[in-house]
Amino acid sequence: MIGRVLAARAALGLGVVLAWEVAARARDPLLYIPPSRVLPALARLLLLRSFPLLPEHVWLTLREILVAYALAVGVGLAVGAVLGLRPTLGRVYAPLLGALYAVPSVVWYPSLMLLFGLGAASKIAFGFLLGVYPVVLAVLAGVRQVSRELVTVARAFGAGPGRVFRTVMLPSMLSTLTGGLRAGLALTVVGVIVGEVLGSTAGLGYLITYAYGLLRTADYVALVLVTLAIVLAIDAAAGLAERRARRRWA
């Protein structure tokens, strides 16, 4: 069964390069690159040839991402307790939360290029304000779904706040709380790369931003496979991180 799924995924993958190859060839070659002119940009940005400071600028962005999410979880963890073990302050708040996390966040990023400027802290600050959503939004639903009758027996022998939160309302929220904290991540990074694409000196975004606006197609999209690649394996340590979870505390 793994192999016919593996199979078709790679017959799937072979066609969309196949179909990319042809259709590019039969374009403008200054902005459409085929697959064939891609591999060797790509060979060149990993040998550190076309742009020779990229390690530079991928751990920047990774830092941002790490800084980002860090205070994303940290604060939506907080916010999203206190909100969830107050119900007054949950239906008041709450309803605000969700409002603003359906406005588009990209509105926001001029303001925040205006207060932090072109470095790293407007970037953190715009990856923080899409990562912090879905944390606080799942804890606040993780905890209103936890059973009040086993906080109650816990507390009547002895159990502190501390013990009640791990052995009794972390494993209750524990699926809400990784999807929270999955989509969390996974927006923070979003936010990052946008971030130094719109306005950045430095990063992968900025490096995105400055191979496009020369029409170094090839080594923009290498750029932007060499973006995916991190993407995923970010994504997959948190699915990761997220198993092991479940089977810690399941």
Contents of the next structure:
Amino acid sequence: MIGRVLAARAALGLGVVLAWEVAARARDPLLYIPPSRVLPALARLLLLRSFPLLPEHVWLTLREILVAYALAVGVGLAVGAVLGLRPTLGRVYAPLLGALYAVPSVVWYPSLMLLFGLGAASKIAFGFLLGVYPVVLAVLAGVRQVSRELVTVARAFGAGPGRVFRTVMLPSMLSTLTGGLRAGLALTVVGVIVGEVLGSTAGLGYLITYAYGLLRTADYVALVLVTLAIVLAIDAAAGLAERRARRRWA
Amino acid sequence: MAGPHIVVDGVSKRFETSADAVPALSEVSLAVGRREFCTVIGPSGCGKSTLLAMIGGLVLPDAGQVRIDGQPVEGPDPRRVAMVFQDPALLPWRTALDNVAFGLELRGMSRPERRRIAGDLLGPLGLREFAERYPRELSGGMRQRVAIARALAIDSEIVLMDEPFGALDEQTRLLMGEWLLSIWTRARKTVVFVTHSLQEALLLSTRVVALTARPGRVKSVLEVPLPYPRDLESPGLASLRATLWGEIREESLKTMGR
Ligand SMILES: Nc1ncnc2c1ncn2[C@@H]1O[C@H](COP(=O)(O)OP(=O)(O)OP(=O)(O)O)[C@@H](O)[C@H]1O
Ligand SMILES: [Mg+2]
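Let me have the form predicted together with the partner chain next, following on from the form predicted alone.
Entire complex below, previous chain first.
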């Protein structure tokens, strides 16, 4: 059964690749980039022939993601906790957050570049901006899931605020929280890479715009594939961390 | 120690809500002796749970004071007081065993030790095979027994129970009452027990405290000087029952008339 599903998927994938190859050759191989041109480009990229500084760029992007995400999580948890645990503050400010978020975030990016320049800081700021909101929302939703009765039980059995948080609040919020943390991570990655694409002097996004600008289309697709692999790896790591957290705290 | 174990000394409590202030208790005083089984009974909403929460240090009185062994209660003190709540309030992500061990864990006891103590408690409760089950996999009666075991596990001198059998059917309730009595006679703890049920109050307690309709005041205190196990049909209990019903009926009518 699973074998047949996999075979069906592989057949579909192969079909698409073949159709793409045929169509691209028939039209313009430069613009439509047939798979037969992508593979050699990918090999050149991975062997550091086309972009010898690829590791540095990747490393920079990863660092930007890491810093942006750490900020998003820290600020998101704090803001969420304050708004969630102080009902009046929450009623006043939570809708404001929602309104801010309704604006397509890309419109903030030019002002971030003006504020933080073309370097890493503006990418970190943009990744943070995109990543922080799901974290805040998850904490707000999570706090609402915590049962007052269970908090009372923990207090009655001698738990101070820290233990109440650890033994009752965290497990109650866990699935909502991990959902928000993963959504935040995905959006942080998007923010950082989009930031690099829109305007930067280094990083994966920068290489992508560079290759694209010079019409090195096969290199461009190879870079996109590398980006995809990195994003998938980050998501897989997040999934692993999530499962661990569940086993540890719930 | 000589004096009473628990003293509730003229406590009052109002709850401020956005609309108005609900007076829940008004100058309630009562003393519970060591190893007594004291039942509090009264119409719904008269402040029984509030009174229990106050003895447990979870709610502080607006006026008056609660003292245990002569010392004022200023917050929860699980070394002296264990609580069983109106609904079992088990942690859904923990097994029965780990729920029972919860209080011991908060005390900092090592995992093997607290699990051993909790396991020893589950056996006599008929829950041995259910130790590794989660609360959602247990029946209502089992959950309530786990909640009681959680309170007994910390081995405090006082156990406060807020309608622990309220959600159970009549037969299970009677059986659970018998079971609780056997524990109480063996462990000799001071118990304050809240119930709606006259029968339960008369079968279990050494003393019944009836509260008035809201705001709760002490309406009457009835000693039940009968040996255990008790028979509801016995003349002694029947006459006490008539007395108690007379007290409660009036207050219940007030509540319903509102
Ligand atoms: N946290 C609270 N905030 C506001 N009002 C409260 C709160 N706790 C209790 N009350 C009010 O205080 C009164 C007494 O409540 P309590 O729960 O002590 O009654 P009870 O005698 O236990 O009732 P029941 O038999 O139905 O359990 C009720 O009118 C209730 O609405
Ligand atoms: Mg109650």
